[in-house]
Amino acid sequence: MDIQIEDRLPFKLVRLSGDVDLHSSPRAREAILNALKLKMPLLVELSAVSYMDSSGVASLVEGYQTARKQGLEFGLVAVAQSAMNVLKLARLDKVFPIYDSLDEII
């Protein structure tokens, strides 16, 4: 898994790519939670995620819950079909704000 973090004002953007699984999800979780410490709204782009398991989903859920507690926006952007299938299975596609592209938000 690769992680890139960018400023896309007014948001912080965390781009995840590759497999977000039991092995790599702790790094995804850390990147998401560290980005939220900056007290900026957060977007997580998943367009290049080839595989996501439940531990990856748990990292997203923890980020979402942390953002809500801090009164910050949290959303998912350009979700790859492989990740969307997992989110739909868990019915989280109805929980997370999901955007087709950055242009839709910024």
Given for the second form:
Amino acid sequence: MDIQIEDRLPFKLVRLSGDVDLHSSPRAREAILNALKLKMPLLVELSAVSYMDSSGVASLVEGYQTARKQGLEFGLVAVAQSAMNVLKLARLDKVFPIYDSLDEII
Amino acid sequence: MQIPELAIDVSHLVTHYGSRKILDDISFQARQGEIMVIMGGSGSGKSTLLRHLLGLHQPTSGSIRLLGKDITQLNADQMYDLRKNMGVAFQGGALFNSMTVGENVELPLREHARLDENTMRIMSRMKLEVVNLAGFENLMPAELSGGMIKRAALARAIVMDPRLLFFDEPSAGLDPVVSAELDELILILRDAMNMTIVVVTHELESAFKIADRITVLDQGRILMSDTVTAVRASDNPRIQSLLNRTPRNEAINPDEYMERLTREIF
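Structure of the form predicted together with its partner chain (previous: the form predicted on its own):
Full complex below, order starting with the chain above.
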């Protein structure tokens, strides 16, 4: 898994790519929670995610709830199909703000 | 992640309990994302087959390839690694009575993964949502109904997002509505996660609803391993008697029978 962090004002953007699984998701979680410490609204871009398991989705859930508690905007962008399947299984596709592309929100 | 197309490949499996042959020349395959139902009456060998698929017994001969690996040849460490890709929902649930539902579901994560406490709790609660047990994580197993125990066991079996899911008798002891809900859940899991799912059952209705293919066992042998349509259309009298629930009336071999009764006596 690869993590890239960019400034796309007014947002902080975390791009995840590759496999977000039991081994790599703790790094994704850390990147998301650290980015939220900057008190900026956060987008997580997932178009290059080849596989995401429940631990990756749990990290997104924790990030979203942390953002909500601080009144920060949080969204998922370009969710790859495999990740979307896991989100849908737990009906989280109806919970997260999800955008098809960065253009849609920035 | 590289996944072999054949998730399960059993070839010429022969097993004995003591001197009695339980499984005789069993061969069948299941592809990734396929739901394979193993059917058969009591004593047909289906539970024994399941126990071998889980690597709990060493067969007399033959091979069992799971996700491309022959489990009859793996050492304990290799089998431990492979088991992280396998989930099992046991017939009686096999929940730990001294642990809450949530602790039961989290247990595989604590044993096999290094994750933050919050991540594990969210993961187990997500799976409880999937099986419609949201909010029950603090109950003890003794406080659950039969259907809830099955669903909690299923949540625990899938908490690691396994490639292979084994489900022993999902319908046994449940009312028709609850068992239909479990069937629906099995289909949803396969579609969402592309899991390969092996369901052992003697419930015809359930088998026909969920199976891509059915393997019918009878007295330790495979009568048929084929699509639902082919099994329904089979003119094999034993399969028809299973389908029509007629009692078996098999011929007795007097020599074999006497040998079984008097072995090690005379």
